[in-house]
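Heads up, the chain below is alone and in the form predicted alone; it's given as structure tokens.
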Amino acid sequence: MAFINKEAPVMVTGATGYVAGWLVKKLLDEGYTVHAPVRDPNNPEKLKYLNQLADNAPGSIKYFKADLLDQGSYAEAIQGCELVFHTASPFTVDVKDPVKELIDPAKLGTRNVLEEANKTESVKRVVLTSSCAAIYGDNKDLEHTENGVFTEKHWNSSSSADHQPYSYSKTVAEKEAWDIAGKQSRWDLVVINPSLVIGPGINPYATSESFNLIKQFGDGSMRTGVPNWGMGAVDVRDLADAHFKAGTLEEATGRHIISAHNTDFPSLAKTLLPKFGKQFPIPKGAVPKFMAWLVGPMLTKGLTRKMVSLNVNYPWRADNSKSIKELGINYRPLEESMVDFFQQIIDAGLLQSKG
């Protein structure tokens, strides 16, 4: 008998999102009936990509109404469901407010969530998406692992409600998860810890920070060259079939660094050169280290020039085998990624070729 009955329904938070799209369409091309609460049941414009893939699948939709940091709202959604992922998390950086509008409510959110399985008979296991921020604050943290590499024993303890508030707040809630599910044994816990998120999105309009990013690589807003800012890179589509094992294999346990590439932004704008560097002024190199520190925190929101300098020249590197060898992610290039995800953005209308 396989660990997550087939015929129970399945709980998805944060379904109309980036990363929960894959994951409703790999349900539902298995067959799986997905539980989806939102905010909003009745409107169809912001749940048309999900209804799509409903059509077109063995899988079958259900919303309910719901909200993330309304104690009790996912208690009709996650009725007879065996599994669920939690995915529905604020990913903003321009907050002014951060306990209030990041902290706070992923805290809240996650406690909800969890708190509705405890008092759901049918759960088996809830797995959560949280982040490599959860790992680490700054690349300057590299230098304090013991082989130079983050691991899922790594916990982040550099980041703060005035430094690094998101990663502050992906910290905060993955260990109010770890604490709830202690304090029970019905159900286990398996955690997601993805690095920044690429790729196509189900919805090409979709409202993500990694959309933005990307854009900004072909709009203008860094041809004269972006920071050599190290970090990890997933496509959204690897993502997505790592939360479903994570989800169906019964021996998946505990953390999971879900990272196919150690890299930087300059390697991420490289992939673009190929084919639309004629089109689009994509940055060709990196800008000095203070030129960022002088001129980043005028551009950007949310950066600061002490970000700068705890990442800026300094590398990124992640141990993925765990997500390797425990749940069989087979990571695709880099450069795949960033061509789908750019193409997808120009193919919407959200940016205009130069030639």
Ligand code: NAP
Given for the second form:
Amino acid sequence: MAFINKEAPVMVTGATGYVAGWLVKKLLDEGYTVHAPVRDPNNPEKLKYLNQLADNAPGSIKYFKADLLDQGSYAEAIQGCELVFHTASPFTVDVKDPVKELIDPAKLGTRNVLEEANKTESVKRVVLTSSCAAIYGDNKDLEHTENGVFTEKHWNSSSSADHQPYSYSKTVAEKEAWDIAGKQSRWDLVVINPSLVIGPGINPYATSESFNLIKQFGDGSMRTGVPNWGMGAVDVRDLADAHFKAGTLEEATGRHIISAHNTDFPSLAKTLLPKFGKQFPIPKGAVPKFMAWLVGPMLTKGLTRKMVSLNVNYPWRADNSKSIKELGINYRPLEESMVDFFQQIIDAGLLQSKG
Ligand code: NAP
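In place of the form predicted alone, output the structure of the form predicted in complex with the named molecule.
Complete assembly follows, chain above in first position.
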């Protein structure tokens, strides 16, 4: 841990987001000074959850105004930082203009932040929040892997601005980061590649797509069943641990798949049945693929028939052994993450029970 001076501030982009919340908590609990460049530092409602964390921790938080697309806007926040976490990037599937809403902020934003790291002598390490979406595009891509499992050496080569644009945005952003990191030697880049993130957020009203997805399990829109869509899942609290270790373990290097479970939609829903099945219309099984293909795109924004064809009834498998061996991550059970998350969504008033 000694290679990062604990007295130096740590910059966290996207601190207001779902994924960054628990990381900020960990840093504050460890006594760090967090520099949080946010789009709107004068929005007390948005910052209140982070302020509550800082009020109850030995560390402190300072806000700065910055936007991924505003070149040079991270200059002030990064001053004096040895460690930078770049988590900010839009995570939404409902977009009209994928280039403007997803790809530009992801790629140009990464360039903006990392060019600032290049200009700032104190920076020793940058941890980038990429995604498993930069490793694979569709579940069918698993067929092209040698051993039927996604690993850190795989790259998403099937997504584009027209098909799976969010995944494409994460792929081009991570490539941009490796490109910039490779042209210098003062700071090193460590990358975190999470699968679908679940579990209770610090801010129960975050904009992350994770909330929309899990909310659908209780709002009746999936009462007839969910598509048998394979995916990985990881708890947001375990992901914060992974970020912290990627930032503070000197020996951490390269990409890291952060994914606790190889799972699918029906299995995620199943974890909710014992506790919530009576009060909420939790899906009890899978819908046939042809049904998902026919009606899915009409009911779910951002879902296309091509996505259904290439993902439903295909398993998802990833090798998370590097995260366990090198970062020492101890993943919690799927049920715990799902139940805690769903309970938070209910407590936040985002779901109405059957009565
Ligand atoms: P989120 O809650 O929507 O957080 C996104 C963050 O990015 C927010 O803090 C947001 O700031 C910031 N941001 C978006 N556009 C920005 C811009 N133009 N300028 C400055 N900041 C901007 O989503 P999340 O799930 O936490 O995602 C955080 C990171 O985790 C992303 O890199 C995402 O790709 C990655 N990830 C997420 C998942 C998942 O399942 N959730 C899985 C893998 C990877 P505002 O508060 O100002 O909107």
